[in-house]
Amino acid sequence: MRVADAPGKAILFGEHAVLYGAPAVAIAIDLRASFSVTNSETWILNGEEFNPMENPYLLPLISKFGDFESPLCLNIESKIPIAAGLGSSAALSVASALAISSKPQSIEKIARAAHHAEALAQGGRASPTDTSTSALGGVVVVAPSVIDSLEHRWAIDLESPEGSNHWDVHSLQIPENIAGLSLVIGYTGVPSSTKEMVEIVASRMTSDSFKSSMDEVSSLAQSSINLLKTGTPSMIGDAMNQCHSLLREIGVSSLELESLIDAALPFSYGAKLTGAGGGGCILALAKNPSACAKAIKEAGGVAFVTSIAQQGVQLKTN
């Protein structure tokens, strides 16, 4: 048997503004998706029988590292919420490339290939950035070019029906006193539609004082870098209470994110809604991660307390 296991993710800052030029820091969090693989007589998905070709996120990955005349019985076992913005599709995408292939694989290539799988299923719209933090762990920063002060990891080329895309790919180390703090994430039951809020932002971007408002989301994803390098915990919060401010101000917070907020606050250095908005997550840096899990759980969220996932997909043979 063969098992692989990746973590989910959450954007800590550049959510919408990674669209118009400015770079997403994401984050790999301690909740993760299994993949274990068996050979089998016939192909078998979760204990039922599957075809492979029929599967969209599969379908690419078997092509690239299996072999379809040999079937495989395949388990899926997930932490990670679905519909909620912390890049379950990702993390199972990256964690079966990885399992399937019956060779050793660098990280960069199963991180091309979960990427590719997701673009496919997707009808041809992915950014990397779920993918390559799971594949990566630790903190990854994605940008349409190159940033020299960042350890570039790859770039990653895709056409899409909107035109050609270009990322690149790096990792930033952070110190050990921000690596080791704790993260608390409410999840609001209300699934998060990233096309429905990006369509949103979108229509908006006509109107001055909301371009103002996204330049300066742009501007503090920018600085958040050198921020998460240097910075204390109080002036990283400080920074995501800002943005989530401005992503309030740009229409994509809802109620059920609002009051996760703020009741996440008092037991927190920061906290902002992570992702597209609309639904799905907020993230709290914690002072006291118990009572900020108990009180979004009063609030009437689901509450997950986590860690930055220094480790991303690994491989575990049984």
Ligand code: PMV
Contents of the next structure:
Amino acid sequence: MRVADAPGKAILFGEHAVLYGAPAVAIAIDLRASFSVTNSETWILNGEEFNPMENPYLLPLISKFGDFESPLCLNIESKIPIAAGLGSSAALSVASALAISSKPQSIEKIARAAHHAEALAQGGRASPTDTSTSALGGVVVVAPSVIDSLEHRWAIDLESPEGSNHWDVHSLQIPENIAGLSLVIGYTGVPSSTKEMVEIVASRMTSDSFKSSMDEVSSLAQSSINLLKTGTPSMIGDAMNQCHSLLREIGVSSLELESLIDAALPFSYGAKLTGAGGGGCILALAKNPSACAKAIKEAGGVAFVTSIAQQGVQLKTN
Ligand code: PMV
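Got the form predicted alone; could you also share the form predicted in complex with the named molecule?
All chains and molecules follow, beginning with the one already shown.
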């Protein structure tokens, strides 16, 4: 049996602004998705027969790393909530790419194949943020061009219905005092549609005031790269608070997100919505993680205490 697991992700800075030229700064989280593969007489997915030709996520991965003549029994287990902006589908794509492959593969090859599979399944549209972060672990910066101060991992190009896209994927090494901090994720329980939120934001970008808020989200994302290397937890928390106020002005917060932010803030250096917004999750840089998680639960959310997961995708058995 081959088992691989991979982490989900949360966006620390740059959501939405990444679509307007800013870097996205994402972290891998302790919630993981696991994918196991054994040889089988027929194709089985989670106990049920299935046709791999009809599974848009698995088809490109089996084509690349597997063999249609040798059926597999596949099992998925995931602790990452779905449609919460925590990269659950990317983590599964990354873990399945590694588990399906019978030969050793580089992290880059796994991340590329998983991104390609996500893009195919999503009508040609997928940024590599989720798949790269899940594959690499740690802090990952995805930007439209190379950032010299960071470790460049790879470049990805994608033809989407809107035209050509280019991304440069980097790893950001953070000092131990920051790497050791706890974050608390608060899930509203309300699903978030990235596609819908991106469209809403796009329709607002004709207004100067929305545009100037977006420019500020972009500058914060840019300056967060240095802040994460040299700043204190309070400075990072302040930047998260500022980022949240701007995202609220752009209109992607919600009553549920605001209520979880209010609950988390007394126990945190800072807190913000993470990902597309509208629903989904908040992310708090916690001073007191257990009190923060308790407050989020009392406010009606589901809380997960996490660190920045340094381990990206990994093969658990061979
Ligand atoms: O899908 P989520 O919730 O992790 O957030 C997507 C982040 C956006 O910037 C809104 C969209 C994107 O493709 O980067």
